[in-house]
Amino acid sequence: MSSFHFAILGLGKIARKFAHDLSLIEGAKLVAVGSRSQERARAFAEDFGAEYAAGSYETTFDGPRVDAVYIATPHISHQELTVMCLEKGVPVLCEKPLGLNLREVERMVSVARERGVYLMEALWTRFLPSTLKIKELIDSGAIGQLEGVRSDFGFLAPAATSGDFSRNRILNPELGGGALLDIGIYPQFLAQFLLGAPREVHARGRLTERGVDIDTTVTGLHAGGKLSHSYSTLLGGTKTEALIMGSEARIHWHPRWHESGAFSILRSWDSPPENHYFDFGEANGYRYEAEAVMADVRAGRTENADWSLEDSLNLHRTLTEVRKQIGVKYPGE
């Protein structure tokens, strides 16, 4: 089968991570990158051996033949450079959040279905071999009946507490900032994974001047009467950490949970752990995700049954959700 084409827009931290795992994917090829910066393109594509390198995302494309586009800018242009690649027939993957809000997630989605061109949001999580373990030992009744999860995800971003957000993108409301659509979106997803997207949700956040949260906590009512719990800051480091409680026993998902190969089936107190690892060689994690587009694309899919155009916009109804309960709301919306 010919190599699978792969261009990258956006060229920060994660854009490398995933540029590295494709070098490890057997038939992945990095041919093009874009950036605002000539000059980033440029280093950027000697880096990971691209061999088109564009100073503007629109030309990225005039390049070689590109299969699929990760898009990995800042959230704030996600609908629109995601749109854009669409309307040119480009498959997408697009880093989280999909997009700022349930209505450009909504935009995005109506394009792709209408033009019928591939796109899934980047939850790299749902792919790591320890999600798709914990998933299967769930379904086997492994833990007996599933009762509720808690989760957590936090670091320190010193300006939170400093004041100074002139150059911390995170806290910048003008690219979509805050806790919650960074690193709270994890939890979220965690809990509409495993109990289905919430019926109520319950928020209390804690907001800069500008109007960014950076304390953030959320408990979801989902079938069953069952709850969620997720905890998201930026006031600090947590354990980053989730505890699955079933009937029978627990499942602890080791720190740092979104990102982690371990984790551990507890029956008792008093009992030893079940412990369970996963090595994901010299991967970050992102590899499976890569790997779980190809399949869908070359096999004439316009999205995963994994984690579906619909599980996206569940999940960015409930986000929408909690801003509107904490007081988030961004330039322009």
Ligand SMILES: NC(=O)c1ccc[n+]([C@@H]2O[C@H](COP(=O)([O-])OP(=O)(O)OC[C@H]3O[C@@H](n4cnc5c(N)ncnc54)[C@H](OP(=O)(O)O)[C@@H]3O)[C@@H](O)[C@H]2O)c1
Second form
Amino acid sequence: MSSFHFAILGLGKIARKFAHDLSLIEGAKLVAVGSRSQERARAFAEDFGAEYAAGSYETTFDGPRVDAVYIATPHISHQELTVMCLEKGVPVLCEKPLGLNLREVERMVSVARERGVYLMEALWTRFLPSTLKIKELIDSGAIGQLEGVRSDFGFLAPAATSGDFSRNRILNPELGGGALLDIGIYPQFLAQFLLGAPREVHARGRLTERGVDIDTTVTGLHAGGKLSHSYSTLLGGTKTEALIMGSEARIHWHPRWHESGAFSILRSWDSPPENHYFDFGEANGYRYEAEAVMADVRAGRTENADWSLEDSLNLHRTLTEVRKQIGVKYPGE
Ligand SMILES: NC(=O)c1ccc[n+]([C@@H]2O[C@H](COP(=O)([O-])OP(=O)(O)OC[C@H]3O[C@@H](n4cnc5c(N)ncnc54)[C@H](OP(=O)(O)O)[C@@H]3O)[C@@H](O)[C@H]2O)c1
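Write the structure block of the form predicted together with the named molecule for the protein whose form predicted alone appears above.
Up next: the whole complex, starting with the chain shown before.
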């Protein structure tokens, strides 16, 4: 089988981690990188052995054949760049959040479907071996009936308490900043993945002076009256763990759950935990989503069965509703 050619657009922090993981996958090859700066593209290409370095996103596809592109720019450009790639017929793995809001995600999905070109949101947690095992255990009745989910994700964004929000993508409204879209998306993903899309959400948030959320809590009401509790904050580190409640046992997904290979099944307060541990080796955990893209595209599929476009639409319906309730609006919305 010939090697699978990846390109990357936007050569920041996450792009480096993803490129590292690609280098661990047999049959995957990073062939082209695109940056707003020719110099950055050249340096990145050198670091990761890509043969083609483009000084603009548009010209990234003028070199060797590209089988799929990974878009790793700030949220605000996901829609535009994804549509550009889909219109060139290039399969896309786009960083989370897929779009800034539901309207953008709907447009991206409709372009992908009209053109019959592959698109997936890079919800990498969905593809971790620990996630697959947890789902398998729940489906096999290992914790009894699933009753609810609680999870959090928090860290201190350096500028969150200093009032200087301009230096940081995460707090910059012009770049789609805020806790919800950056990290709160993970607890919402988990709630939806396990309990289905919520029928209602009730959200409260604290916003910066520039109107992005730094502290957000969401209660989701799901089928059967089941509840999810999600918390995301940029005010400080939280445990970033998940508790999945069943009628007979709980699953404690260890910190930081969204990237963790470790979880325990807790049957009662006085019985020892049943520990599960998955070692990702040298990988950061992004290799699994990349492998999913490779398998899909090679098989001629236009979306992924485990994190489908319908899943992304549902997730972004929730996120957009949460933002409406807490009052976060980005420029141009
Ligand atoms: N899956 C995960 O675990 C994970 C983790 C972190 C972030 N993310 C997602 O990945 C995306 C990028 O995050 P990041 O932390 O890698 O950000 P970052 O370090 O700021 O890098 C983003 C890159 O995008 C490009 N870019 C294009 N327009 C830009 C603009 N107006 N301002 C700044 N950069 C711009 C830049 O690359 P060039 O200059 O080379 O064009 C920049 O280096 C976000 O959507 C975020 O949600 C995902």
